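In structure tokens, one chain follows: the form predicted on its own.
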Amino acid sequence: MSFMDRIELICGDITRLDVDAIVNAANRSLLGGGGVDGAIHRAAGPGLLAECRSLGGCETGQAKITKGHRLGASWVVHTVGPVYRGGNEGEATQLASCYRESLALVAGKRLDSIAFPNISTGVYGYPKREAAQIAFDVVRAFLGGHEFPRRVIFCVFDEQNSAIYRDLLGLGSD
């Protein structure tokens, strides 16, 4: 099976996916925020916030894992993407680390599936196409050397990101 057989694109709400783990584009406190982070915390309920409080935050480029609580996903991988400051302050390395660290946590638990949102492309300002290319490259490299996860989903929320990922994945337009 090629790595491309293990990658999917879904345009929708990451909190509603039937996967083993979803990735939260979190802030350093891990205590909730806006965008995907807020949506995941709302959907998971207060148990997620309580568990996140025990983690002591998370540094940019790193990842930590919690239970999914009220989500369909059993696990939530929290990763903190970089704030984009023009691209010359290590942002690409930090963003790549978010994907690599998240995948490593899931592989370590031998989970079959993980869904990623667009990390750092909202209020953190990372250019969407550049961020998608980094995500795709890291996932491709990781899957080439690991059995788990067996399925990686890029879950996008809008048509612009969907078009970018369709192009990267060679899916053409709908």
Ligand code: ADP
Given for the second form:
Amino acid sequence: MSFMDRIELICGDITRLDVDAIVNAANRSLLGGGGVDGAIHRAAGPGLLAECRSLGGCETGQAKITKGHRLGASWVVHTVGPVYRGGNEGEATQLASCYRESLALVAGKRLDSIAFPNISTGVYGYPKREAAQIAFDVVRAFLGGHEFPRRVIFCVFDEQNSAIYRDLLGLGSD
Ligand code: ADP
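Form predicted on its own already given; the form predicted in complex with the ligand follows:
Following is the full complex, with the preceding chain placed first.
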């Protein structure tokens, strides 16, 4: 089986996905925010915030896992992407670490499926194509060495990321 058989692209709201774990592009407080973070907290309900309060925040490039509460997903992996500051501040290493740490958490629980949003490409300003290439490279490398997660979903929400990921995954345009 090629690793490409374990990768999917879905366009839409990550809070609606029927997967074992969804990834939240959180901030270091882990206490909620805008964008995908706000959407996840709204959909999961107040229990998620209560659980997050017990975690004591999270450093950039790291990840922590909670239950999914009212989400369809059983688990939420909270990871903190870098704010893009021109590219010479270690942002690529930090973004790669977000993907790798998130995958390691779900692999540790032997979960089948995980869905990622396009971390750091919203208000944190990471150039979308570069961010997508990092995401893809880390996922490819990780799947090459691990049986779990069996499936990785890239969940795109905006037109630009949709086009970039279709191109990157060789899906053609439509
Ligand atoms: P960051 O602060 O890491 O940049 P944002 O939430 O601002 O996080 O944006 C990250 C990505 O999440 C963007 O590509 C944005 O289009 C996407 N996004 C926003 N809402 C959702 C959602 N409900 N489902 C999936 N992706 C979303």
